[in-house]
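Only one chain is shown below, in structure tokens, and it's the form predicted alone.
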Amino acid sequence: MSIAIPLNTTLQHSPSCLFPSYSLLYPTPLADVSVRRIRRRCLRMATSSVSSAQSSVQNGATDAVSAVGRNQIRLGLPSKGRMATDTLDLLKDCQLFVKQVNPRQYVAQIPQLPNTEVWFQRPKDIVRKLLSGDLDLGIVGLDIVSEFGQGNEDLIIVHESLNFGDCHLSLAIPNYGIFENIKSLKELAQMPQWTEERPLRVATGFTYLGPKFMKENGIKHVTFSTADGALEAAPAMGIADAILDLVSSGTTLKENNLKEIEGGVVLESQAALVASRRALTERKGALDTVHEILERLEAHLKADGQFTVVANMRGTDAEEVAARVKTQPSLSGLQGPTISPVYCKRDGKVSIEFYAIVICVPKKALYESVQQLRAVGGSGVLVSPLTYIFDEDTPRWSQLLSNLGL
């Protein structure tokens, strides 16, 4: 990156590169000397100006002066793809609407959480700026942590399964030759193949867990080759005996005719929540951002596929109406039913002859609630999605708070 710097601007704001009018109305030569003399000075000064600019820009100078003086928190969220459509999504359900001005900028607002920056950025660079302390919190998946965070104690999962993003890192090798009957990660090791002349090939864009998995399981004679994408290929091409990747529903390997052996599944991951440990500690205002998205995730992710049902049931009193709903299996509810009479008026007096029963049922248990629900005497049955579910403490805020020892 290059600088450039007028001259006439320095000689302009520079004291001492003022010299005499009448140096240049009248030349002399003692003039003459001055005026090389300073300008020669100028071009220094200049020269040192730009020098000094372009390691600061180098160096992150500029970045590391912000980070340090800022009072606002930054949030790194992921730039592109479906991990970013997913991000936005999730925070929105959560009633933290992302506000960006311009769809190009990389700096966007959240309302809700006045003190905070929200930062868009490519995966991997939202790990190295919660390390560089350029960031203080991060959605990102945990595959992209490990690899990137290399077990950095400063790296904190805040939560870690934020329910998209999800796939697993694994070792895939090709269905025919001589790799055919292998089947585990064990038959493979033990191939007479492998020596310290000819390895194991494996291609993979993880230049870290790869390494570090094959160490963990005694497989010696391997050797790494870095790619970014099409991985895939790389065993039909013959530069590669195996790719390590990443794995969702694992049709692109069965079209490559690849497959997973038992064993080689290096990790799970999913989109996760994660901060740095000295933002936490350190600056103003960190932790109760994090409690309070925190919160909200919680609430929302507890609810997310949960409904309320409701229901009319005759009976003599709440106790007895009690006793029937609960010799249903599936209308337990979070801690149990909530039975309320209901008040009637017949005559001119008001009598209770029903009783509502509340409960809190997954979605998959939906319709067999429901019939149970009528087997006992329910009707009227109402059934709503849930949005949110607030527990009186989020246990991930105990765990977090106990990881940083407060």
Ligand SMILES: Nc1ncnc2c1ncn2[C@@H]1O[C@H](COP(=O)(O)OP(=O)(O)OP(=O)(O)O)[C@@H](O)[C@H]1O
Contents of the next structure:
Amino acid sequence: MSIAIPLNTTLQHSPSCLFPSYSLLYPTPLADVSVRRIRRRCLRMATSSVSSAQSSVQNGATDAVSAVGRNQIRLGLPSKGRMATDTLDLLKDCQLFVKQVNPRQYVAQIPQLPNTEVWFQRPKDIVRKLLSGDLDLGIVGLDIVSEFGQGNEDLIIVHESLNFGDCHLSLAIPNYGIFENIKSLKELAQMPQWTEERPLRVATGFTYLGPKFMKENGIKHVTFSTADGALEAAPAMGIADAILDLVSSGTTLKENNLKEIEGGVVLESQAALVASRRALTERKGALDTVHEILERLEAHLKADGQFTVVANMRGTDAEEVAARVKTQPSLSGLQGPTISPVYCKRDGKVSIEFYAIVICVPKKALYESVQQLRAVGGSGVLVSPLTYIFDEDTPRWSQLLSNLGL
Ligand SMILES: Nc1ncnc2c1ncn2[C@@H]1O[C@H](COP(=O)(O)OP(=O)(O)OP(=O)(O)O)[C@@H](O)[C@H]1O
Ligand SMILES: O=P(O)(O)OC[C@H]1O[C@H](OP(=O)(O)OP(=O)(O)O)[C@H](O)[C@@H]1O
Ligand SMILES: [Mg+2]
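Switch over from the form predicted alone to the form predicted together with the ligand, please.
Entire complex below, previous chain first.
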């Protein structure tokens, strides 16, 4: 297997972090001469960054010097792209208001978290800076965490499903020509066309996950090229046979006559809250901050999928009403229904004829729940959105503590 990467693209990435990972994956077969030449250049660059301050190119901090001696906790948020606005909206929904003086200023504050600074960065730089110690927490897509984190144990995924930025990383091939009848990764791998001299050419921006996936799937004759965007054009341009890129609606693939194949999904992705293990264990206040952010996120995200439903029911007492409600599968709520007496005044006398039942219902099951309520005598059904559900504690918090050995 060889990995062909244009020199100019490679040099924009971190030479010191990109190539050692390939050599770890493929200790010997980096046969491609051009790759060896690029590697030598990268090594020279890395060396020159030590010897000459003027020509140094570094991928964030190379040591933890900048991480020492600051008291503020740093949260990295996407500076642009499709995740940027959704991230700010989610934080706003959690009552965390990011105060950015103007859109070109890359530092901001969250008044509700006075010990925390927000730094706006490109998603891949958020991951790099978490690893270098220049950021402590970040919100990015899981695809970027996997690609740029490369399994580094210092990265901890605190919340893996923030409910936006959903997409998957997938291998796609043309739906015409020699690929017309190919439907799976297995069939693609078995095509007689791919040889050592003429490998399957894959265009991807995921130059770590791509080769790793192919190796894990036993695909030997494959070569990779990279580009910064519009990868779907590569097969029609004759540059590649297949692409490995993010897919969400599938429109871009369809519009470029490409198709996904069975077994070709590398990973499912959505936005995640990520932290540096080192920061959580060593930086004062970081753990408290992540606890607060996590609690706010969980409370909001849990409530986001639910409605509060209130209905009146006739009954002799609360227990009898509860028993009737409990016969219906969708009416248990989060912890069983809350039932309270409704005090009515009739002929100058206060009496209880109705009971109010309050339950939380998943949004998807709303209509079904209303029908079940009516079936057991519910009337005057009121439905309102739920804003927060604060549980006693969050399972993710316990997981985090045990992950940190605390
Ligand atoms: N089509 C998509 N639908 C949903 N989420 C996506 C899609 N493409 C990417 N994402 C998610 O959004 C993140 C940011 O993608 P986006 O394309 O906005 O930024 P970028 O790739 O950093 O910028 P650029 O494409 O300009 O290089 C991705 O890492 C991924 O997690
Ligand atoms: O399945 P779809 O909904 O069509 O989305 C998939 C496309 O979205 C992303 O591209 P983006 O819009 O970021 O453009 P880019 O190629 O310039 O990065 C991704 O790289 C795909 O090309
Ligand atoms: Mg993009």
